[in-house]
Ligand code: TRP
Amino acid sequence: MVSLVTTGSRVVSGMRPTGSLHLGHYHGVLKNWLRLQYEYECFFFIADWHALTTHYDDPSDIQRNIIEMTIDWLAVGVNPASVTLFVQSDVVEHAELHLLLSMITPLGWLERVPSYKDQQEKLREKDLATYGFLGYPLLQSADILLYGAAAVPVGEDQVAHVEMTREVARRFNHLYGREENFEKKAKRAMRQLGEHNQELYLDARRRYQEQGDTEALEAGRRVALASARLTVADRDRLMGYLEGTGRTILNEPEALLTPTPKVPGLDGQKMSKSYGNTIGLREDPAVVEKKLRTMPTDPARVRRTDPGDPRKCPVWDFHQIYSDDDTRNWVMEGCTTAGIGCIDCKGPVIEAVLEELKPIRERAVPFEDDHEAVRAILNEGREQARDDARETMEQVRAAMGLED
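Model, the form predicted on its own [one chain]:
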């Protein structure tokens, strides 16, 4: 897949409201968001409807979890002045687009999503024989397509979701992107670019269509996206005309592959609340220190004088994240020769984790004391998101014959 994602493009990502977050969320998702928020136009949302796909039987904690998770986002440094933060269900267009896309999405596309059967297996104690669970990948597609995302930050295990979203957008555009007098309207839109940019656009179109030059395609898109004179509909027409297709109503997003370091839980399994092995981002320092001091180590080290193997110890995984080469070499040498004890080994990790969490706890305090301020941030983001969502839905409804 050729990536055409450029700095300044729009990125969309969301998280289910599970309450207060832990180090697994921080290193697996949030640290990446902190980087993206200054490189792209970011929409980050709380996926409360997605939470219902697996926890529909007990929604009592959703509202509290929304606030707690938002506090964690703000505490780690997600900046509402740079990104749009909002709650999914506050923008009802997510549901409307999901419904309309369900009219054209083959059932087999949903059933073949790898995580569908995987989640059913992991959550066997729950009754997941519902349309909501089957259809959640399509709701994800609606979440992305509603805002014209150029990219979605995902790990390898989520690429299939983005690929399905691309297929849905492609099918929608094929069915509904053919409008009467398309070429005439596209040429009229070109005149809004100005003489110089029109020449750049036409040159890029020629090089892409005649030579398959993907760099030219990217250059042509930049010209169209940079013009403040264009309406959204005209910009979509120029995108389609550039590629030699009809009008692009729903943009096909790219998968923005992001590094997802393995963050172990206290027992060596993946850090997860369901395993009871987490370190919360705002936990009391004394509690964090106790958890790390008492976490299990290499079972071969029964006595202090027994040599061990760091690679068989959960603490070693923490060293991979928090320690430099010199410290890791010290651990490897000391453990395998019984030169250091397990408490010694844990010392640098405890110090590094506490140092990392301290500013997060401090930044969280004002929001913990003022939930109204948190709601105000989400409300402001809601209005920004609604404006874009409504614009998209006007085009979708018109294309499907639901309004003039």
Second form
Amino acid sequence: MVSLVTTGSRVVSGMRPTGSLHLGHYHGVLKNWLRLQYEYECFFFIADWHALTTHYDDPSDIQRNIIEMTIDWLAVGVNPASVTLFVQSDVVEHAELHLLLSMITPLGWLERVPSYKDQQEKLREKDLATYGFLGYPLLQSADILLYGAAAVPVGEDQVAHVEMTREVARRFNHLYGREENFEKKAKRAMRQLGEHNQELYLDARRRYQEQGDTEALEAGRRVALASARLTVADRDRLMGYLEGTGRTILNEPEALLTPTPKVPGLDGQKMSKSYGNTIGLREDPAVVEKKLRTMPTDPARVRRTDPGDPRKCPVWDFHQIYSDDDTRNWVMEGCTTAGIGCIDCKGPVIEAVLEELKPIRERAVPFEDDHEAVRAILNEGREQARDDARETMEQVRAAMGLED
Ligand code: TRP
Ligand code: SF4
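Beyond the form predicted on its own, can we have the form predicted in complex with tryptophan (TRP)?
First the chain shown before, then all remaining chains and molecules of the complex.
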């Protein structure tokens, strides 16, 4: 897939408020966010409504989890001065867009999303034969489309949701982007660009339509986006005119799949709260050290003199993340020849994990003592997010005949 996402584009991502985060979140998601935050215009939000789609029977922890998770975000270095951080349910437009999109979303699209059946199987102790659970990928679509995201950083398991979001946007634009005299209106909008940019725009459009040149498409979009003189409706027309015959009211996002290392839990399974095998980002160093010291190793190494195989050992997975080649060679050699013991082997990992967590724990302290400050950051984000959400909803309502 050719990526159309350029620097400065908008990126949207959400996370369920599951409470305190662990190393799996850090290496799997948060480090990626840290990279994105200075390159893109990022909107990161706490998906509290999403939490209710599976945990509707126990909402008692949501408020505490929201605060704890926000503290973790801030502690790892998510910077509220450059990122918009907010709580999903603080911006009710997510719900309104979800409702309106539900009118045009075929049931089959939702039933076909792989996570629908998977999660029902996995969480069999819960009754997930609910309307909210079936609709949750569409709620995610609303989260994304509300802010005109160009890209959504997600893991493998969420790619199908972004795909569905694209289909929903396409269907929406197809149904509501058509208008009388579209061509005439697009040309009128083009004149607002000024002579030079109009030429660039037309050239990009021709190259895209004749040769399928996706870079030209992106160049055309940039020209339209850069013009301060256009109304939102005219900008949508110009975006749509590049590709076809209608306005692009909702932008099709791309999945931004970044390869992330597998973070093993202390038992070799994936690190996850439900397996009880985590290392928390703000956990006490003595506890972290003890957890690592006592974590299982290759079962073949019963005695210190038994050789082992790192590939059968969860500690080896930690070395993949934390150690350099030299250390890894030392492990491979020492383990297979019984030259080193497991406690020796764990040494560099313990040191590296503690070193990684130290600044995180320190940065969290002022926020742990001042939840009001955390709330204030989320409230500021809420205002920024609302401004954008309202603008999109005006377009959406008008397109669906709900507003002039
Ligand atoms: N569904 C995601 C998850 O369960 C969280 C999420 C909600 C999200 N809305 C989103 C992720 C929008 C990216 C974009 O992990
Ligand atoms: Fe695992 Fe290291 Fe022990 Fe080998 S020496 S079994 S890699 S902890």
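Rigid core: the largest C-alpha set superposing within 1.5 Å between the two forms. Numbering follows the first chain given and starts at 1. Nothing here was measured: the structure is a model prediction, and the numbers come from that model.
* Relative to the superposed rigid core, does the CA atom of Glu183 travel 2 Å or more between these two forms? -> Comparing forms between these two forms, the Glu183 CA shifts at least 2 Å.
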